[in-house]
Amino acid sequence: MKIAIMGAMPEEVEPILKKLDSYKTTEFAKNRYYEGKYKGVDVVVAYSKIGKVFSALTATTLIEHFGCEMLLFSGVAGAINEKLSIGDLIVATKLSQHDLDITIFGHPYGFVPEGSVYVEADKNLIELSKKVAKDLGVEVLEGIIATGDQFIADEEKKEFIKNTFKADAIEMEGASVAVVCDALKVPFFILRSISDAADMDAGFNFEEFVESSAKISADFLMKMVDELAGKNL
């Protein structure tokens, strides 16, 4: 099996590239893809650039062009759930697009005809993450992640997203990746480490903690790949 490992920014994939046994760089569709090996498993690593359009393009490319059969996403997010602090990990059980709005036609926020408000992540990969968390002795929250093409640093918007989608964290790529993987029937897993609280201080905290939080997420994700490698995929 070939596994896609994806982030949105260089900071989110650099810790992963350092762990690979070897890799080569391929340029395609105005992006760079790193094809390599990790403990005998074929992997393709990429950062999409920020936002839903770029992440959907990258996820589709990883699956359709590079032939990846599973997608793991590692990155950072803003906290909505008050239980989450900077550096904490959250695994998405399902994801929604908080900035998708055709409510004027009687649909709920996040919904389009022939679509759904939420896309559920792969349950087997979520179960695997529980094992990894137990082995590492770390606490990982499972919850809803909301995605939109906005960096949220506003309490009012944060409360709207919390109340409307029952979201625990917020970011800018996960739901679009989920839509692609769901449509193409590829199991996916979205992991985020908290970099800010999506409030007035979010911009300052993000700049300070993005690298350290991204590394926490990447290290955990690669422990999951360790487990997948042990299954002789």
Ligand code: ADE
Contents of the next structure:
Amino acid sequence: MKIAIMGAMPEEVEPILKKLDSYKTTEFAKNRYYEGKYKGVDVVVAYSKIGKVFSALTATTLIEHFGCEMLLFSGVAGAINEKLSIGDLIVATKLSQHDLDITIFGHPYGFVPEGSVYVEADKNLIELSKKVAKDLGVEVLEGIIATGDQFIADEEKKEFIKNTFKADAIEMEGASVAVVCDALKVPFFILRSISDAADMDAGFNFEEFVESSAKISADFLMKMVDELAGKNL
Ligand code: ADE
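The form predicted in complex with this ligand, contrasted with the form predicted alone above:
Below is the entire complex, every chain and molecule, led by the chain shown above.
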């Protein structure tokens, strides 16, 4: 089993690359892919660049070009649920594109014909994350993640996304990766650690906490890969 490990920004994958035994760098479609081994498991690591288009391209490449059969995403998010503070972890149960809007034609937000408002993440990987959380003694919230091509730093937009999608956190890649994995029938898992609260301080908080929160997420994700390695998939 070859596992794709993805982030959107260098900060999100650097802590992961540091843990690999060794890796080879390949350029493809204007991006870099790091093929390596972690505890005997074949992994391909990449950061996509920010946003839905780049993340969809990278997820597709990891699956179709590099032959990955499972995709794990690690990164940071803005909190919507008030239970979430900076550094806390959230696992996506399902994801939606909050900026997808053809409501003028009578469709709900986040929906286009032949698509769905939400895409559900792999239940087995969510179960595995619960085991890892228990073993590590850390709390991980399971919730809905909303994705769009906007950094949200505005209470009104945040309220709209909260009310429309019942979202617990917001970011810029999860739902597009989810659409790709769902279409290509590859189990996927999206993990985020909170860097800000998508409010007027979000830009400032993001800059301050992106690195530390990205590392919290990456460290947890690699514990999950430890477990997967033990299963000899
Ligand atoms: N990723 C981290 N914080 C975010 C925010 N406030 N909006 C969108 N994506 C984010």
